[in-house]
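In structure tokens, one chain follows: the form predicted on its own.
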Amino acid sequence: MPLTDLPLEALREFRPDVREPADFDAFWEKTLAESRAAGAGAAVLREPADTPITGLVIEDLTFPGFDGEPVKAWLTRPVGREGEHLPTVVEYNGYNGGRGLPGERVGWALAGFVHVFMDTRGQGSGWGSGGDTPDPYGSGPAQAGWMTRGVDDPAHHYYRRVYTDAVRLLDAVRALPEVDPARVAVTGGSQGGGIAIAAAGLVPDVWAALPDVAFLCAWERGLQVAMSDPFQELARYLAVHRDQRETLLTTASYLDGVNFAKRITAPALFSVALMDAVVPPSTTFAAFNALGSADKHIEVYPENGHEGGQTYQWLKQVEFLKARGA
């Protein structure tokens, strides 16, 4: 497969003019304040997971997300570390995947971390082992998928709810007795990487941000150059709704990872793949180059597609966190 975007030298300097609303911060402050108030009386529930695994502690976690609505996650941690405050990694999932079954993701816990894997509301039926969290909202006319659900107004958009879930999970995790609240990192691949960027931008004192082949960045650029879905959902929507381009791009500006990346000050380790036909590398580099972090790094996989670095990258992430106090 050939390179799918700009040469690496150009990518390292790529800084597109991404729209940023004047009320971006106020919009998100209001959103989070409303959801924190709505979920203030809701308990974070923990139940033992139904799994044959005995070498780790795996729990079914339910926490109040957007508007206080219940959202699921798996909490996996080492055995025999009770009474300690452990470094923690909160992970968000890729497009149309759910949290799956307990015990499917154990690497972080086996490496000595608390690992929390969030279910993505409404998703979980495209690959993997399913999801358990509904999204109890409809929308106006939309293209199949999630990119254009609620595209008429950022307050209605699907990703407003997902990003809020991501932040509310950080609120819940930091209060757990096993967790060191000063050492909570966020990660994820593709859509999960984009959610991690949003979470780190909205919670600037996270320990670290570790997004891989991050989607949901530089939406207008993705609309122009992406070869496949999910960005092409935007193009198909506009091919029908020809008069809605400005509305779509205005809504997208409240959700664009580049605008969240500007607000990230935590150490950051990104990754990108230059033969990625799903997430154009320039969209990920647009977020990376916009980072407010002084401590920022990006791993480049020249011959890989959207799978990115996989376990090679995970090993680099573990090393990155250990070098920063894990």
Contents of the next structure:
Protein chains: 6
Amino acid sequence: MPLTDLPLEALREFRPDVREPADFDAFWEKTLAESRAAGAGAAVLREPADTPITGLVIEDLTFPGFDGEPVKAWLTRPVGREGEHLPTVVEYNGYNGGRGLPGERVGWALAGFVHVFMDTRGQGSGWGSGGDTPDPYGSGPAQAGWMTRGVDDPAHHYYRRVYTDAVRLLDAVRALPEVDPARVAVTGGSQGGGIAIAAAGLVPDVWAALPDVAFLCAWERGLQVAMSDPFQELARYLAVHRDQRETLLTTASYLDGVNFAKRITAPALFSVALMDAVVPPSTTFAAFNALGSADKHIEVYPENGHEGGQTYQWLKQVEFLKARGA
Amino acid sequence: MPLTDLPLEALREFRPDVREPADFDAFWEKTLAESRAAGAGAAVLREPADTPITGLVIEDLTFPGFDGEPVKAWLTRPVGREGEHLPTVVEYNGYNGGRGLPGERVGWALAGFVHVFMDTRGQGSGWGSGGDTPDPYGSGPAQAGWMTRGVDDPAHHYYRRVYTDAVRLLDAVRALPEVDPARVAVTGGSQGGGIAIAAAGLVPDVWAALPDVAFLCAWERGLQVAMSDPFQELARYLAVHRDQRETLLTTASYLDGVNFAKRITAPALFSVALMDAVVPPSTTFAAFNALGSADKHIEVYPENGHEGGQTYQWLKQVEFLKARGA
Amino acid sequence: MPLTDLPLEALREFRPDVREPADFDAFWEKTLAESRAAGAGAAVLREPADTPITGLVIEDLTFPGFDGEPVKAWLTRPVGREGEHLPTVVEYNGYNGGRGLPGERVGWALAGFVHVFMDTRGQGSGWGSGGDTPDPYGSGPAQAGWMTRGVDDPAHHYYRRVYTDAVRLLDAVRALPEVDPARVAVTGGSQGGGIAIAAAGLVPDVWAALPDVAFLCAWERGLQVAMSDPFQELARYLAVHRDQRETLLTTASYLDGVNFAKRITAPALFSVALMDAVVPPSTTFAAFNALGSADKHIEVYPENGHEGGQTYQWLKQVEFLKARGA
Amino acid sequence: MPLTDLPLEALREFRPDVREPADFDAFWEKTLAESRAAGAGAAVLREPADTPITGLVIEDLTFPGFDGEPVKAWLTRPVGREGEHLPTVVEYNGYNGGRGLPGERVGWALAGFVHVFMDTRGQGSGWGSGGDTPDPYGSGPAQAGWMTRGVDDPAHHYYRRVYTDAVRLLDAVRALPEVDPARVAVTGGSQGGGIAIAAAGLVPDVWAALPDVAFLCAWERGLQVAMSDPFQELARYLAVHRDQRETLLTTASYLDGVNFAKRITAPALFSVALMDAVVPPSTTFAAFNALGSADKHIEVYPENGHEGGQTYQWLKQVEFLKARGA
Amino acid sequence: MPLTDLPLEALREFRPDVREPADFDAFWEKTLAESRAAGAGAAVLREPADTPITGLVIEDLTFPGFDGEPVKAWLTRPVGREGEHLPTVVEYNGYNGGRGLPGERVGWALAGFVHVFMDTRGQGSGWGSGGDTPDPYGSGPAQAGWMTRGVDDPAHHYYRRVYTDAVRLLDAVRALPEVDPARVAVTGGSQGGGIAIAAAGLVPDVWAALPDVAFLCAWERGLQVAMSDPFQELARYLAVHRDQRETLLTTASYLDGVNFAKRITAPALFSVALMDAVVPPSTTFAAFNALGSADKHIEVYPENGHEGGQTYQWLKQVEFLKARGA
Amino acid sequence: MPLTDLPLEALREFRPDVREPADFDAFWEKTLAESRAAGAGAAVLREPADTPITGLVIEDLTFPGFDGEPVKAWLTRPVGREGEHLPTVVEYNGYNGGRGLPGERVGWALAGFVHVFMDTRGQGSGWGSGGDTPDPYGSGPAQAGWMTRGVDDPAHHYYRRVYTDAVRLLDAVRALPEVDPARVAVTGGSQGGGIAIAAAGLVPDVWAALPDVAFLCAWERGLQVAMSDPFQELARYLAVHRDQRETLLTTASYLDGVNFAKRITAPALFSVALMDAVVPPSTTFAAFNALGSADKHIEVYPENGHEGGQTYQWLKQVEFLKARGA
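Next block, the form predicted in complex with a further copy of the same chain, ref. the form predicted on its own:
The complete assembly is shown below, putting the previous chain first.
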């Protein structure tokens, strides 16, 4: 795969014109307030996970997400540290993957962090070991996939629910006894990176944002230059619904990572891969260049595709958090 | 594309072992009874369609479908035949297409039939000109696409709702003043053929069943030999949910065209294409060979792919209905 | 499919240098004069089409085309309007399609127009339901396909014959009793759009030109940037005949839609799709930007591939003609 | 590429039912007689080729082919052997290639043979360095490519002309002073192998037939199992002209290599490649197994694709001819 | 992806004829003896790995492999169990992957096992995070890739060195103080599964063999039916070296997993995926069906591709070892 | 295939910044001196080739290459010119091809030149008829293929050995009695073109350099824009070894054709194809634009892919040499 987007120098200056609705903040304040109210009475459940793993504690976490609906996560943490308030990493998953089976993501816990890995509602059947969280909402006519479910109105859109789940998980995690609420970072790759950006934009006092090859930024650019799904779901939808372009772009403006990035003030470590055919590097740079954070960095992987830096990037992330108090 | 399945002689004898649940009939009787009850009070709405076409009457039909929910269709009929009870063809659509814009399917009406073209709930964004009917139901973790939405239980499955819509449309159409209720046939290509088979299995006194290159038959065979989606959605789902094979196949047994075909007694004209890479010919033959109809025929298109016979087959269908009283 | 060509702003200004031979007009005047002379004695034949359709009148039209050779078309018109002079649309077909079976294209007639759909000589075996017009001319060494047949000399080229057929069909149609000769528009998609441009350039008093995603414009640009056939037939030919570049481009200059567009003065409604991988948008814009028409418009479909606007565009075309006297 | 057809043991017994018209021999006798008559007065022209090669004599040969029309070939022979009657190999070319430039095929002449390489009329623009022979015949609606040109009637079919050219070249070559008319073999790869089979079936006293990975045998089997063009041209044609199956197969029966192979009595050395995705091995074995020759051999290349044995096979061919008097 | 090989019932009986050289055992005894002698004086080195992981002990292991050459591995084990003799799993890697970075494979150690993950010499640049072990041997002409390096003679073949490394790692691991030498199992996926089969065939008293979707079995079958590399490297090599078939198959017979499987007597848990396009299921079944083990099992994943069961299979493996004394 | 790189006008000015190590000349002087010393005592062997060809003399040449190791070549020359000192062309081969069988490349000899065709060590199993020269050197972890073998250090890199072979072949050829040492040109296509550039940079008094569609120039540009292997081997390697970018680019700088081109002073005839998807035209122009030669020319094939000009270019090369004293 050759380079898939602009040369690196141009990417570093790429600031597309992404529309921002006047009621962006109001929309999200209302959304979060309603879901927090709906979930107010719901307990956060923790059950021991069914796994042969004994070297870490793994728990099956259920928390009230969007509209108080139960959402699943795996909580993985070091053994024998019960009395401490540990630094914590909340991770969101890539497109069409589920939280999988317990013990599949253990790096952070092995390095001494509490790690919480959120299930993405409705997804979890595309690769890996599956997911456990339903998405009990239908939609109007939509593309196969999730990008256009509820595209007629930001209030109906799938990612409104997912982003709210993400924030509500932060609410839940910061109240756990093992967690140091001042040291909760968000991370994730691809879609997970996009969710992390949204969460960090909506929860300003998060410890750090660590999105990898982040998807869900600069949607209009994405649908024009991405060579594959999921961005192309948007283009295929518009290829049929030729009169819905304005509606789709308006809905997208409430969900675009660029608008969340502007609102992030936490330290941020991004990554981007220049041979990425799924997430065009320019869409990730659009968010990075818009970041409100003073303390921001981006790792560039010049010859990687959508897999990005993998463990190399994880080591950078650990180092980044250690330098900031882990 | 070379031949995609067994040689024709073997296809003519292909009768795979498709599981049939003991409560198959009870399940569908209950399903239909509940939806008929839910929609009992809902009127069938007819509005003139917005179209420059004056050579036919085109109406925007809204009828109570599954659970009484409003479902859209286009009703197209000859001008100046208002006092008559015309022979009628109800058509269902292919996968991921919508009913489109008025006037896109006019052949049957131009040949003197009332034609009703049902919108497929939730679909309609994959090709063509779009759809207008939402599917207000979420699901557990599912593949992108519709085959695995609600795969955990036949009561939740997407096609339970679609098949019920299809039957409820027959209920509505047979009560229209222009329609001769004794002469209402069902047709459709690909997914539409599969829906037509289900409708004809559930409504035994339909005039005729005319499914083209019918999909949704012999699901287990389909997921094993089909070279592409939508059958492959099932395989990809099971590739992740390795422990859900039995559940999926049980759910599928309530929806499999082979089980509906056994219950069809109306005259039937099928078609099949031997270079079809989407719907393996053996899955369609599995339904055809299981048909309960005494008067049954299948047109074989030896060198066609999934497009099948197109207008050639439509001419056969018109002739078939004319020979049976149109 | 991402965008396949220049950004929209650049397309709107794209005016490539297309060579125009000094004897372009003389070449075509002579060509048309000879074919008109050759066909002078030939009657235009009309036979009822064999079809179950009763809601429209469909006739099998045979007219003298290039060198007076018989060419086929379907004439479709409203019932019961025999005494009127109706507005008329002449349509040309896409690459490798034939006129198909009667009744496959009925939209214009249903909207009150006479519609004539020309068979493209020699083509008609690539998709759809076939064609009925031979092309009784051989060629020197050529690529499979039609773009390079007779490429050694414009007098031998396949499209010289096709464009002449297109003009001769206008001659024939304007003389039909049901047709208002002052209201005969030309249309077509892809190759059909290119033929419509040629016809409108050669018949200056045509009512309107309505080419969709028009092919056959800016051939040199096309062969350099198109991602697929038929433009790539030219590149593959030159990849073998490395010494024939000048000859091919000279021949092409007699056939290039840009040169015809300069000569069009009728009202024109174009369309273009920005994710079109078959007809690069820049080649269509090259013709549109060169149009001689004062009254010219182009519909841009930003997310469509080569299918373009389909029914959406047809509705625009109907509206365009209605606003101009239909 | 894995194996593309039946296992080798099954191939060795594969004898499909290929229809043979009752007037097969009469058809060809008449065809050849007419072309021989038409070309009776035409001289065979020989001009020195324009080439920097001095180590061989290369001449530009023009001979009267089908209906006496001029067809080109390259004649290449050793220097300094003018007084002798040399063993000779006539070679036909693969699909869509031309005779190219002089000096591109010199192996046989370097080994002491006269070598004549026929241009394939109309082809020669798909790969290589081009061709020089026109095919001055049009056709009815046809697929891009040559397989369906004139498919309505064997008298119109493209390969009737090509096979006749091939025979007429043998007529011409056997009369050349440098050639020993008793030692003229035919060869060719792919399409060239198919033409060699036809020529050897029509000229019973040819010295030997040496077809490589021969195409044009068992057409019906070919269109059903071949994974690519040119056999798939037939399937695509029938996918449109759904009512022309019988016509096409009847025409094909006059051109099928299996019917020519039955009539071959000369020594024959075939080759076949078991991973050939263009020419299914079963189609070549169908011809080989039908051969009338007592002295017949087939080299099997188990892991090759359509390239077959290349120089390895050429060495076998040289050896085969040397053992038979070269 | 549909099924890629025989139906399951046929796979369960598939026993191809795989040649076995008379000196198979002698060849390997000599090979191992020489390498054991060459490495006799070399210490097994253990260095702490550079990693932020604190929840496990990870060490950088260097052991004398083929001809005593240093080979790398990661040793990962539970903390605080230093005095015990733990059950141990030695894992080999898939084609073209390296051992990666420390901490990437931790499941076994988290479940209480010592885990040793061998670097595959020369590989490690195709995916993942890289490898650290050179392969200081050249070869004759070979395909890109490893399957044909040294294919002229089993003594030169790449896998002779790799299999020897695998055995020598078992020698080294069984001598480690933390390891219970009676409880050392071998595992690996794809190529790693093939290496595990070889190791278990050469070290008869291994605790268990747990190969996943094992590659490197039934080479001749593999090169004939596999749809992709690495088996296709063999076919491409033979497509060039048409005279080396016997040599290649003779060399392969010293390396074929089927011949090692016959010699395995340890308990064995295999897995196979029926939609695997890389390793044809029949090649794995060929080894499984030939196993000498009395206690043998195979997990079948009917809808998986080459990823196989992943964590699902790992859980089966843990259970399998626990039932046998872990 | 459309254009694959910059427009022609930009290519003519393309001069990328290619790093050049300070010790470039020293590195190569030492390398050549060592190999010349190592091979000093080795005779150049000539054996008659085993071939049925009698029209040319073909000999199997063995010469001391890198470190004195035996390397194979075919020497082909006109018959009966033994007493003369002929103009000579040394040709290097394309990626993964071998010297093949004798008599496969005879054009130059037929035109009166001595022609020597070098086997590329270790390669020769990808296409064609094979090779005969081993490469007795292993490597660290490397991609399948040759681009990254020994990438850790220019002293270990595969192409150091190949370029040295190329120079040593010139040493050997210029000492042959049939050869005029003042008239020895170098040529080759793709990889062979790259090797020819290296040889001409290292042997300043070569008669002429005739590289076709030359590969191995501007490596960094190549890995960023090439659409396929072998340049993409570099990108895939770096996608794994994310920390080896500087090392790889440093090693590459000793091997980059641009650095050799700067040192060429001989007359040079290049070619380039603008639809080449394997060797981006900009990489070849980078070398051409850097050439030190006063007498330099480049043939541009605007519509060709990686096959380039083939015989058309060979005719240009013959003419070029004839104009310079052949």
